[in-house]
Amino acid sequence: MPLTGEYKPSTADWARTQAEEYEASQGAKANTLRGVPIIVLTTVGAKSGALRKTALMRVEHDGRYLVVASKGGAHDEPKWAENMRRHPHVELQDGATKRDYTARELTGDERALWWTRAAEVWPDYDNYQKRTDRQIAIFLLEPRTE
């Protein structure tokens, strides 16, 4: 069952129009940062209830995906994390494809395992993880069944 809310776009506007673009064009257009391909995440706000739209790096595997609260390695994370904490119902457009996933953070060899996938994509993820005293939280978001 698809979210529903109002949206409400990100402040930033370089992240607002990648993701607006992106999905306008089902994934066309702004489908890639640094020449890798990103995939859009709606997450529904943990205190707003809106919709919020996120463009992330594509880590796919079996059709799964990972997704990484790494802010470039700042020391607070980005609240799209909280969201998924609150709210684990998620929607990701991948191209296309617009599905819903059920988000579920990852810990000890589970994490280790999509960590090394996540780096294979996106290498400066080992890099932000330098940069911070926090471990940054990934989640893995498989497909929802309901």
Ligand code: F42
Second form
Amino acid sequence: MPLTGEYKPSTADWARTQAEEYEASQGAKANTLRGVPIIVLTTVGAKSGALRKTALMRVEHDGRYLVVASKGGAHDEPKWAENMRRHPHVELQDGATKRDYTARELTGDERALWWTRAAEVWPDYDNYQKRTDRQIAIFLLEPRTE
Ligand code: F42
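Right, the form predicted alone is done; let's see the coordinates for the form predicted together with coenzyme F420.
The next block holds the full complex; its first chain is the one shown before.
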């Protein structure tokens, strides 16, 4: 069941532009960052209840996706992370395909396994973690059946 609601654009111009161009072109344009594929995540705003669309690196394994709340190693966490804690039903667009997923924050061994997978795709994640005292949250997105 797709998410419904008013879309509220991100205040980060570069990221907003990439997310909107990617979605409008069915993933045919604006689909990489430094040559590495991205996806677009849609979350429901924790405060606004609006739809928020966020370009993120594509980390996929067996039909499940990982999203990394790095924000370049900033000390403040990206807002979309709290959106997902409040509203775990999210949408993810990978190329022309958009599906519904349930987000689950990872800890322990599961977190370590998926962090390794993420750093294989985007090695800078390790550098981002060195820049901040906060443990960068990561979320596993598992396909919703209903
Ligand atoms: N960011 C990452 O964290 N990880 C990545 O792997 C990543 C890859 C990537 C690839 C391409 C690209 O173009 C951007 C990429 N980014 C990546 C950046 C990402 O797209 C986001 O810009 C970044 O993570 C920051 O996310 P953010 O949710 O903090 O966005 C800010 C800029 C924003 O839009 N803020 C809004 C605003 O109005 O200030 C609020 C957004 C929001 O969700 N608001 C909540 C609501 O209810 O609507 C309330 C939030 C609150 O509590 O105030």
